[in-house]
Amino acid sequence: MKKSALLVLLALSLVLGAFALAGCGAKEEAAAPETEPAVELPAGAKAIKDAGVLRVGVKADVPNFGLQDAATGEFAGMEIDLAKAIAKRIGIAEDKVKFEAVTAKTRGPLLDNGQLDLVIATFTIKPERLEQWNFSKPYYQDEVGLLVKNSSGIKSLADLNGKTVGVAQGATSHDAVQAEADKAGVKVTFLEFATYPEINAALESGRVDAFSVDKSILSGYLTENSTILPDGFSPQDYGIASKKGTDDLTTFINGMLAEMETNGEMKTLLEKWSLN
C-alpha cells in the first residue's frame, strides 16, 4: 500500500511539473516581442503593390544615370538603383521592376496615358512641369553644359557665335543655351535629335559643333578627343515624376528621399555611380 502511494504521489508531482512548466513557457511567449507592424502604404504606393509591378521610364542612353546593355536588355545606374530602393519600400520584389526606355520627348506621354508608373530619367524640374506632373523633393542637382571636339579651337560659349547646337528634342538644354547665347549676344542655331548618342555622333561627324545636355550626361560621352567646356548655366534638379493626382505617393518617395539622405545611403549611391 505504502508503495502503491508512492507512485501515485509521484505520477501527480510529474503531471503538476508538466502544467507548471507549459504554464512558464506560455508566459514566456506571451512576453516575446511582438513583430514589428508593416508601414501603412499611401492609396498611390498601395495600388502599386497591389499590381505587384512597378513600371518606371528610365534613361537608355545616359552613362551612370540610366544606360541599357545592347547585348542582355538590363539597365543599370543611379536612376536604376533608385527605382529598386522605391520598389523595395513599397513591397515590391526587385525582379517585377519594369524598366522603359524614355526620352525628353516620350517620358511625360507615358506617364499621362498611364504606362509607367513613375520616371526617373534626368527629368529637370521646371515651374511648366509642375503644373503638369507631380515631382518629388530634387535627388540631384546639375547644370547645362557644353562638349565640343578639342580640333575645333572652342574655348567658351563665346566661340560659338554661328556655330550650331546640337540637343535633346523635348529637352530644356535649348532654352538654357538660348538664353545665355542672347545675354553674351551670341548668335547659335540648333539641331534636334531623339536620342544623346545621335547628338554625340553628330558632333563626330562635324554636323554640329557641340553637344549640349547637363553636364553629368555629358561626362559620359567625354573622350580624349572632346573636352566639356567651362561654361556652366541653369541649375538643374531632377526629381522622380508621377501623374497628376498621386500626391500621396509624391509625398511617400519624398519620406524615402529625406530618408536616404539622413541614414547616408544616397551619398554611397552617388559614389558607386560617381556622381558625387
Ligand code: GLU
Second form
Amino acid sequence: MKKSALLVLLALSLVLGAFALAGCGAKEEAAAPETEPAVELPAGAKAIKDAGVLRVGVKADVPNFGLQDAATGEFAGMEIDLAKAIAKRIGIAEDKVKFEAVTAKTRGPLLDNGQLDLVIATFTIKPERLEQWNFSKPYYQDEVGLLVKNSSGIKSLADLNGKTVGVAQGATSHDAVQAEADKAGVKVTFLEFATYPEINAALESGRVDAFSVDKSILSGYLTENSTILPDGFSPQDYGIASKKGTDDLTTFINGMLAEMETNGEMKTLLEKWSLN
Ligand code: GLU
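The block above covers the form predicted on its own; next, return the form predicted together with glutamic acid (GLU).
Following is the full complex, with the preceding chain placed first.
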C-alpha cells in the first residue's frame, strides 16, 4: 500500500516536473523573440513594423540575385537575403516578408503606387532615377554585357555593326550600348522587350543578334550554344529603392549596409551567392 502511494507520488511529480519544464521553455521563447528590432526604429521602418509585413519587389529570373523556384514559388538569392536582413532589423519575421516578382519596367511604378515598400532587384542607381525614387548606398557593382549565339561569329562589340540588339524596356542597357557603340563608331539598332525570357527567345530565333543587359542577368541565360562577350561597359551600382521622400528608411537601410560591410556579413553574403 505504502509502496504504491509512493509510486503515485513519484509519477505525479514527474508529470508536474514535465509541465514546469515546458512552461520554462515557453517563457524563454517569449523573453527572446526572434523579431525584436536590433536598433531604434525611425518612422518609416516603424510604419512597416506596424503593418506587420515587408513587401519587397525582387527579380524572379536572375540567378544568385533573385530567382523564383517554379515548383515551390520560393525566392532565393543575395537580394532575397538582403530583404530578410532588413526585415530582421525592423523586427518582422522572415515569413512576413512578401516577395513580388518585378521587371525593369514594373518595379518603379509598383513603388509609386504603394504596392511595395522596397525594391531590391538589380536596380541601378542613376541620377535621373534618384529624382524619382530613394536609393540606398550601392551594395553591388556590375557592368553591361552582350550575349550572342556562338554560331553568329560575333566576337566583340565591333562585330555588331549593322546588327540588332535586344534590350529590356525600362533598363539602362539601351543607352549604355548606344553610348559604347557611338564611341566605337558602330551602328546598331534596338528591339525592346518587356522581359528577359522574351529577349532570349528573340536571340534564339534570330530576331536579334545580341541580348544586352547587366552581365549578372545575362549569366542566367548562358547556354553551351551562347557566349557573353568579354566587352563590359557602363558600371552599374545596385541600390535598394523605396518611395521618394522615405529618407529615414533609406538612412536606416544604409546603416544596416554599413554594418554588414564592417562586420564581414556582406562579404559572407557575396561569397554565399558566388558574387565575390
Ligand atoms: N540594372 C539595370 C537597370 O537597372 C538593368 C535592368 C534590370 O535591372 O533589370 O536598368
